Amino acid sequence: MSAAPLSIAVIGAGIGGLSAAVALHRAGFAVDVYEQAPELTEVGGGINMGPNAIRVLRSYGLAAALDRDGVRPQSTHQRRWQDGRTLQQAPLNPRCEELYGAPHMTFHRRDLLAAIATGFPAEHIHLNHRLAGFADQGDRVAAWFDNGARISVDVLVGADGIHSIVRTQLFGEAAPDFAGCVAYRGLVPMDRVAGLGVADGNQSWLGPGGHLVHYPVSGKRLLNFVGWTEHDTWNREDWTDRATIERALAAFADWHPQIRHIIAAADTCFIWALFDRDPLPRWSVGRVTLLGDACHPMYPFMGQGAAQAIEDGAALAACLLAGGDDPAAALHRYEQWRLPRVSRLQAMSRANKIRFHMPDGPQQQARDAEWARATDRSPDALRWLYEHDPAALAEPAAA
């Protein structure tokens, strides 16, 4: 008689948690997802997904669901903030698929989450379940929720974000670090900006103390924009989550007319602060582990935060499959396999904040000249990032 499959509880039904649940379910484990919100939702507007993440999601049979509302931008274009001069331009599609077997895609976060959800049984997603605590009992993990529910599983996975309850119980309370940036974000109906030629590519505008990106989402029906500006402090009392269009326009008052046109075309504008944490030395204790922003939140300046959470899920499933009867050892292998790669990307994302926000002057001019010569933002130059197979387990030092 064959042994029963491992039972696994995933705490959090965001992009990382739900994609991990799909990977674990497809690997044959008994998976349930517990989400504190009353519905499946994703905070934020658009999201860039590199071919490394799209290839993983396609391997779960999600290609058609991703294509329903996902966009394949033709190119990426970095420009100067005040005059629109090109700093760097590179193809994205179909070049990414030719090189890496999957396209670069852009989504509304809600559309991406909905596509991932098609790969997991809805009856195993438990909404209105906010984790209150857990106890590793050696051979099982007990967990309980604010609504009174209790469970007992073989493995518990904390995919509950930067303010992770699982992380706090494992490693103690520690506030995340404010990055010195706030972002204005909005969505614009594409017909309002039809004359700008923005429907087919990603554009980034770099300036002193800030930058703004925009790209199409939701089947090119909407243009997503996010504009970052630097600030010394963030206090919830000093800001509102819903900013005014006028406030966003003031933040980019001297920037190129195209930027101001896009911002002014939005009906509403939201604002949020950027936080992260230093890399953790470990993610797992016994039969409990972490995933995504719960263990490696990163600035969005490499476009890899959610992508790395998706890779985490694929690696976790592979490690548990290979781990036999020792889940704790499998979780240790998982963190050792993933830590070098995500730590590298955390550091690169932090460095890009400095690189993108340089004040005008000699350093900025040197950066622009370097970009004119190099192709470090092109898919051809990012093989180490895009070719990686998170489920092809190797020695921990390989990233």
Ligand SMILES: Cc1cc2nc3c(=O)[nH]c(=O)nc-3n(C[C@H](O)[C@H](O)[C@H](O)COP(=O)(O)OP(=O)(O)OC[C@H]3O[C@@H](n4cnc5c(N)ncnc54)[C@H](O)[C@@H]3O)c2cc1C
Contents of the next structure:
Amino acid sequence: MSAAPLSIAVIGAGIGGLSAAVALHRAGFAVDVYEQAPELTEVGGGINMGPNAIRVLRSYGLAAALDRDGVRPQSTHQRRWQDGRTLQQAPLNPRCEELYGAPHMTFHRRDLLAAIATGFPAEHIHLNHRLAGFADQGDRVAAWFDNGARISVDVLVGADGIHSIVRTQLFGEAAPDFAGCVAYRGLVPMDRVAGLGVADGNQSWLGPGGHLVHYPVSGKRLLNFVGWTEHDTWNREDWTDRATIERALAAFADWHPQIRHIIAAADTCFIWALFDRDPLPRWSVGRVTLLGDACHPMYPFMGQGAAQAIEDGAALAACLLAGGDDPAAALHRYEQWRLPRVSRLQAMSRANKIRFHMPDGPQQQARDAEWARATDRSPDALRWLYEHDPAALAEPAAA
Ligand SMILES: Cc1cc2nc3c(=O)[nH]c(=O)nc-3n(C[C@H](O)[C@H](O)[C@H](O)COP(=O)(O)OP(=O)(O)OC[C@H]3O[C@@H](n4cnc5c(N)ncnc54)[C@H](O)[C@@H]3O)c2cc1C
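Let's compare: the form predicted on its own is above, so bring in the form predicted in complex with the ligand.
Full complex below, order starting with the chain above.
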């Protein structure tokens, strides 16, 4: 890198933006993060972090911070909605560490964001800064915010989520696609569900037109649940819309008693609608690029949206380190390196919505028989996903 490090503005301090800021800061760049919210916080409940993402975060020196409240579930267990019969079951930990050098972990989102934040100087996070627009001037990028602040940097990274202003300015306005699915989610104190034996593993319950996932978070003090059901229309996509417990119970009316016990044990239940977008053909124009949900929002049915955002940050830092003399070329290389992998995961996540929500009948029976033969959720079966090193840049494939 030249004597004066590149100055980089990251727009958005979600899991993607903040972890990219850590990667870029560690690579020696002069990084500032601009977040519209008045505080650093993640709404929503729990999140799964596959070993591909945990390995990246550990490489930033965050292992101890992650271990503070992160949970290492022993297994993943797919069950049938009505009678609880096992469809698939596979070990997660310590198997992931043995195979991929990092555990599979579950977190409360707030705990994960706090752990990542320990890797970045707080004085370079600018809260209450909502990006309003930017202009690529060839050798610099100017950007301005709703609060009147203006900046000029070498590179601007839009990590500003599914409604990204940066993406809109680069590629035009386009509404995200509603998945026809809403989630009821909640957090339950573990002592209220102590008799269910749910503190040590991830469980997914699959039924006609829906599925429900639960796993421990926050040092096993809480059980996180997210139950998906299909809906025709939706006109909001806010994490924090409240639903009544009664409404969530009605959505899972005939399901296994364990499901209904967990939902009934929550104090509050939120409802959230699911959106994604088709893969974009490109993410970068000149000295401006995108990462995370800003460029590849995906259904959470591979548990990889945030994990891929974390990988993006590692790849972006590696590309700028290797080719910082020509930032536009480095950003182009970054998107070329990342696009095939995240597009594949976007497609797999969509396919899982259909596989997870099959009505009872011949197709569902064929799916169950296939899963009885081969466990596709096992870490052993996901080598291509979990062993990938996003910072080990391979040469771009010949055109
Ligand atoms: C129910 C559910 C479960 C999921 N489970 C998993 C899982 O288990 N594992 C997994 O890996 N992924 C999961 N995901 C996906 C994951 O949550 C997202 O992919 C991830 O949070 C995206 O992070 P991000 O930083 O790209 O975007 P966001 O989290 O949306 O962050 C964007 C940030 O930018 C800020 N911002 C927006 N506009 C501006 C602006 N103009 N100026 C300044 N700041 C701005 C926002 O305030 C926000 O802080 C799940 C998603 C859902 C909905």
